[in-house]
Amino acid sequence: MRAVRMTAPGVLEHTEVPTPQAGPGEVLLRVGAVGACHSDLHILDAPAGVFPIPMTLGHEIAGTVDTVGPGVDGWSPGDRAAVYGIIGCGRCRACLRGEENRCRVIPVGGIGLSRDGGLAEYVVVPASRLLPVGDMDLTQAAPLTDAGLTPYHAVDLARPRLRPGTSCVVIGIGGLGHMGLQILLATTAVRIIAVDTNTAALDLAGRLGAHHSVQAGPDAVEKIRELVGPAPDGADVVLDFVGAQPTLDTARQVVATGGQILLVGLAGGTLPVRPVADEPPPVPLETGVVVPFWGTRAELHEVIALARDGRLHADVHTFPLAEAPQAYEALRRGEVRGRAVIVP
């Protein structure tokens, strides 16, 4: 079968590999769509030894069941499903609570991270990772598994502060940010302030329903402050889907005392946290800082329900499998609005 594999650090190549076979408890899925994620770029850029090589990338997967392995119940050839990408140990306290994204035994890993992913015609996954999507377009279903799930999990972590009438700043209206904005609109009654460097992204935010838009730049903090009020007041929640130094600086300067910052993006910025009494603290007092990671299977079930109900829709740009390397280069250059989705 055709596959796009990382064959060395930074090297993504088209290859021909044997079609895998489903083992006990597994399903062979005919891949219908795979989301291209910034996390894949971090995997490609990692030094040798951090991730398996060679490995087929792609952790945002939706497809159709081709064959089922021994011992699999509840799935039949032809069933359409999205893949929950995390594989925890299944035995630690976090996994037993259904929080495999917080597994205390296995470090960050899963399908497309520590074993072959979906940038291929077929992929083998444990049957327990599948969730039904019905007749949903698979190019819509695939992004739900990360671009939808991760912001949903982040919003869920912040939900106690996302009360009606509060303010939430959403920084970065890209693959995850535009989904997070819709999740806020569908599940809360907060006032949403969208922030991005790109006017097209802000236009998208406006069409989706953001109440205010602010272009990132030297005067962004001042403009946001005009909307949320002066310190110690401010935004009750800031969702940073970028994670670069400028966005983290914006987040800490606009969040309210007692608010919450959620660092979802992986752009490598640093958030200074330092208790001081003789000067304003770099992060306001009583402010929570959380680094969300993916989400739970139960949360993915809820994300799929939102999408099937028509309240969550990914702005997708499709690429054939033959153009997967070009899709990632476009993603790296910041040329993709919404989510790039690769179709084998």
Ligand code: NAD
The other form holds:
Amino acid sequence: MRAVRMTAPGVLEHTEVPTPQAGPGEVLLRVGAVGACHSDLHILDAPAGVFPIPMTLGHEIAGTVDTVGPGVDGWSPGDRAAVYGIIGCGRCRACLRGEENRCRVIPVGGIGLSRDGGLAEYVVVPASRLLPVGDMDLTQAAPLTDAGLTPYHAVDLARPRLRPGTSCVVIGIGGLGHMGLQILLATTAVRIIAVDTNTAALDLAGRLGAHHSVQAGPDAVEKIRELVGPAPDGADVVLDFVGAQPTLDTARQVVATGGQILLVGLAGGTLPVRPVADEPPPVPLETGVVVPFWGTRAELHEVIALARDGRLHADVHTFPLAEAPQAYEALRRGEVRGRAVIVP
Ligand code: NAD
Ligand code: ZN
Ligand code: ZN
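And the form predicted in complex with ligand NAD, for comparison with the form predicted on its own?
Every component of the complex follows; first up is the chain already shown.
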């Protein structure tokens, strides 16, 4: 079969590999669509030894069951499914609670992270990772599994602070951010301030229903402050889907005293939190900082329900498998709006 694999750090190749077979408890899925997540660029940029090489990338997968391995109940060839990408140990207290995104044994284990992913014609996944999507378009279903699930989980962590009339600053209206906006609109009654460097991303935010848009830049903090109030007042919640130094600096300068920063993006910035006597604190007092990771299977079920009810829709741009490397280059250059989705 054809697959797009990381064959060396930074190198993505469209190549031929043997079609894998489903083992006990596994399913061979014919990939219908796979989202190009910015995390794949971080994986490509990681030094040798951090991720397996060679490895087929792609952790945002939807497809159709081709064959089922021994011992698989409840799934048959032809069934359509989204893939929950995390594979926890299944035995620790977090996994037993259904919080595999907090597994205490395998912190970042998953399909397309620690074993072959979905940028291929077929992928083998444990049957327990499949969730039914009914007749949903698979290019819509794939982004739900990460670009939808991760902001859904982050919003849920912030939910106690997201009361009606509060304000939420959303930084980075890309794959995750544009879904996060819709999740906020569908599940909370907050005022949303969208922030991005890119005017096309801000246009998308406006079309999706963001109440205010602010272009990232030197005067962004001042503009956001005009909308959320002067310190010690400010934004109740800041969702940072970028995580670069300028966005983290914006986050800490606009969050309210007692507010919360959710650091979802992995762009490598640093958020200082330690207060020093006689200096202005780097974050307001009582600020909560959370570092969300992906989400749970139950949350993915809820995300799929939102989408099937028409309240969550990915802005999708499709690419054939052979053009996946170009799709990632476009993502790196910041040229993708919404989500690039590869259709093998
Ligand atoms: P994306 O490239 O689709 O979107 C990023 C958006 O941020 C773009 O709209 C871009 O214009 C904007 N942006 C870039 N720099 C900015 C700046 N300085 N200020 C304001 N906006 C800026 O990326 P994505 O796929 O949505 O992923 C976003 C981040 O989230 C990545 O770092 C990714 O690795 C990370 N991620 C984390 C998790 C998790 O579980 N924590 C899960 C998935 C992705
Ligand atoms: Zn991802
Ligand atoms: Zn575990």
